[in-house]
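Here we start with a single chain on its own, the form predicted on its own, put down as structure tokens.
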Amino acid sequence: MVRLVLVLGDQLTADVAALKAADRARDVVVMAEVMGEGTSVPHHPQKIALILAAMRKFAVALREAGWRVAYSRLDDAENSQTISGELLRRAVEFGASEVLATKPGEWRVLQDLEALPVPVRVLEDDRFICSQAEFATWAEGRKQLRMEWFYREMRRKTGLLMEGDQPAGGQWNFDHDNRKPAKADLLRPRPGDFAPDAVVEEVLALVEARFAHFGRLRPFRWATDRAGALQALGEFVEERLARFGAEQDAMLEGEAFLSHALISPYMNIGLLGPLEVCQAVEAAWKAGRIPIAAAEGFIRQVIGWREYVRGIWALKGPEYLEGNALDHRRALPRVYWGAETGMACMKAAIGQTRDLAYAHHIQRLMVTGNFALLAGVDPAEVHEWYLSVYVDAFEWVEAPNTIGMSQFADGGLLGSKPYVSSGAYIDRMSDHCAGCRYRVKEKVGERACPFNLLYWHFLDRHRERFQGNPRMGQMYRVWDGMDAGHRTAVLAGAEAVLGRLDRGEVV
């Protein structure tokens, strides 16, 4: 009997579990571009275009490798516009007895598959270094799931940057050599763009016609096949990796990319594997082309943080998406959808998000995420925004980063304290404040940085929860040491900022 082999838009590799379990002599690969996925949240047009173009090219590669592929284009007249609908249509067409599927990276899609009236065998997505069972075993019985300890286990498992059973360079973590402010540098190499070919141009026209979501579609700069993804990886390793560690947390006006890799979209849709990426970075260090701090800082993000958040997503299940430990209920401010703002850091982060479907992790965590947390925005709305607007955002990686790390909505599972800061952090790590309408050094008044006002407001309203936190006690002592009149003025200023947000006014 024929089986259907489902390949989703973020599973574009011949090594995906469902393909490895299939028989190309008899089974049929099903791939489908559907409005149901394109509009599950208002995905950035560049994200939609990347996935559709990469799917089309991967389908060609599968056919060339001898697979029979039933491919549904978005504008096909018979397209049911849902994954489930296309599987049912193809099951009737080919008389299929079963569906083979690799576990999706969204609980919603998995639940849809499990509800199908035909047998579905869901296989674990083994493209990750740590299996779900392995992570669950590691997590069992631990009071705190510290990423650092998990990361060390992954170093030992992979052998990356290891000398026997000891870390290369004599230490596990080189953060003290990394995460420095950056200076404007005309010699900083910019990531190359990939000119759209005929397949991409056809997809861009389709996306323009079908989706009116937040974000600019053109210029479109992304690679859409494995060859391009490998080229992007090689370019990063040769041209920018040496500076990655030092600059990974920095922000500069007019510098969207700095020394970041820009390969997470390719890893997350399957064009690159996490181990091959890390091995390329390790090889550059072994060859003496980059410092160990740069190699370690990058590898930690992949085999440490990336694997860790995927483990949390799988361990906690769909209920994790509903977390709201701080009971934040404010609607997402209009500035996140491009409304005018006087805050230079927010303008830069959201502007490049609109134009590029990209912002690096500190822009996401310490600018847009920090502001949402300080302002008390509903984490479900924050989660949907991040899932929508970034080209590399898929639920398994985005949700723990947003709900856990960014918004503390999981009550501290991922982090022992909220990632909140005043404007001082942004001033230290960027040059945004110099050209801002607000004054980062001013603590009260109309020109006071909103981050300063909202930071103390956040601490004050959540005092009962956080004043006993060892990592936050010092800040409460600073707050308590301020003049009572000054504290009153700060809280009044914060309320004024929140009032403008609620009324949709410019902040």
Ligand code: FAD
Given for the second form:
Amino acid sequence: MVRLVLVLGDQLTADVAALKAADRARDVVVMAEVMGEGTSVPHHPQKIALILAAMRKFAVALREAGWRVAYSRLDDAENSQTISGELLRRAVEFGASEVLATKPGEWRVLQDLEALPVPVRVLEDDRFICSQAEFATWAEGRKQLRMEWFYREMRRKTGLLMEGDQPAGGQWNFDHDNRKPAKADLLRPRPGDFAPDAVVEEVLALVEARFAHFGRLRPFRWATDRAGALQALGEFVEERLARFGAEQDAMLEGEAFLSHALISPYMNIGLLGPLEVCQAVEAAWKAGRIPIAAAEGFIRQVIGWREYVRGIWALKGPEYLEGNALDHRRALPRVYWGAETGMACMKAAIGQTRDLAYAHHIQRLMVTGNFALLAGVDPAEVHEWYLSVYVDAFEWVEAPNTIGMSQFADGGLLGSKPYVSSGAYIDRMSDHCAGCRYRVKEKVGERACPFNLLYWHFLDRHRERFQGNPRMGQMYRVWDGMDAGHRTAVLAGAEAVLGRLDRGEVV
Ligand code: FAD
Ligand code: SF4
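Now the other one: the form predicted in complex with the named molecule, given that the block above is the form predicted on its own.
Let us now look at the entire complex, which starts with that chain.
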């Protein structure tokens, strides 16, 4: 009997479990471009275009490798516009008895597959270094799931940056040498753009006609096949990796990319594997081309953070998405969808998100994430925004980063304290404040930086939860040491900012 082999838009590799388990002489690969997925949240047009173009190219590669592929284009007349609908249609067409699928990276999609009236075999997605079972074993019985301990296990498991059972360079962590503010006067090699070919142009026209979501579609700069993704990786390793560690947390006006890799979308849709990426980085260090701090800083992100958040997502299940430990209820302010703002740091992060579908980690965490948390925005709305606007956003990686790391909505599973800061952090790590309508040094008054006002408002309103936190006690002592009149003025200033956000006025 024929089986259908489902390949989703973020499973574009011959290494994906369902393809490895299938028989190319007998089974039919099903790939489907559907409006149901393109509009499940208002995905950035560049993200939709990347996935559709990469799917089309991968389908060609599969056919060349001898697979039968039933491919549904978005504008096919008979397209039912849902994954389930297309599977049922193909099941009838080919008289198929079973569907083979690789576990999707979104609970909603898994639930849809499990509800199908044909038998579906869902295989574990083994494109990760740590399997779900291994993560669950590691997590069992631990009070706190500290990323650092998990990361060391992954170093030992992969042998990356290891000398025997000891970390290369004598340390597990080189953060001390990394994370510096960036210098505005340095010339940085900009990552190369991939000019759209005929396949990409056709997809761009389709996306332009069908999706009116937030975000600019053009210029479209992403690679859409494995060869391009490998080229992007090679270019990063040669040209930017050496400064990656030092610049990892820095922000500069007009410099969207700094020394970042820009490879998360390729890893997340299957064009690159996490281990091969880390091995390329390690090789550059072994060849003496980059400092160990840069190699360690990068590898930590991939075999540490990336694997860890995936483990949390799989372990905690769909309920994790509902977390709202701080009971935050504010609607997402309009500024996140591009409304005017006088806050230079927010304008830069959201503006480049609109134009490029990209912002780097510290922009996501300490600018847009920090602001949403301080302002008490409903984490479900924050989650939907991050899932929508970034080219690399898939639930398994986006949700733990947003709901856990950024919004503390999981009550502290991912981080022992919330990632909140006043304007001082942004001032230290960026050059945004110099050109801002607000004054980062002012603590009260019309011109006071909104981060300053909201920071104390956040601490004040969550005193019961955080005062006893050993990493936050000092800040409460500072707050309590301020005179009562000043504290009242700060809280009133914060309330005024929140009122403007609620009324949809410019902040
Ligand atoms: P670099 O800064 O060059 O880092 C190298 C690689 O490390 C990345 O490609 C990525 O694969 C990995 N990495 C780094 N940090 C993380 C992390 N915290 N979690 C997982 N992987 C990490 N990453 C996504 O891939 N998809 C998302 O939807 C996503 N949403 C996020 C939402 C929030 C609120 C925050 C704070 C972070 C989010 N991240 C997400 C993590 C991180 O911001 C991106 O992986 C990174 O910015 C991608 O750009 P880059 O390839 O230039 O990364
Ligand atoms: Fe951002 Fe405040 Fe600095 Fe303006 S002053 S750029 S709002 S941190």
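Shifts are known only where both forms have a C-alpha. These numbers come from a predicted model, not from an experiment. Positions refer to the first chain, counted from 1. Here, rigid core means the biggest group of C-alpha atoms that superpose within 1.5 Å across both forms.
- Once the rigid core is aligned, the segment that moves between these two forms, defined as three or more consecutive common residues whose C-alpha shifts all reach 2 Å, runs 185 to 187 and is the only one.
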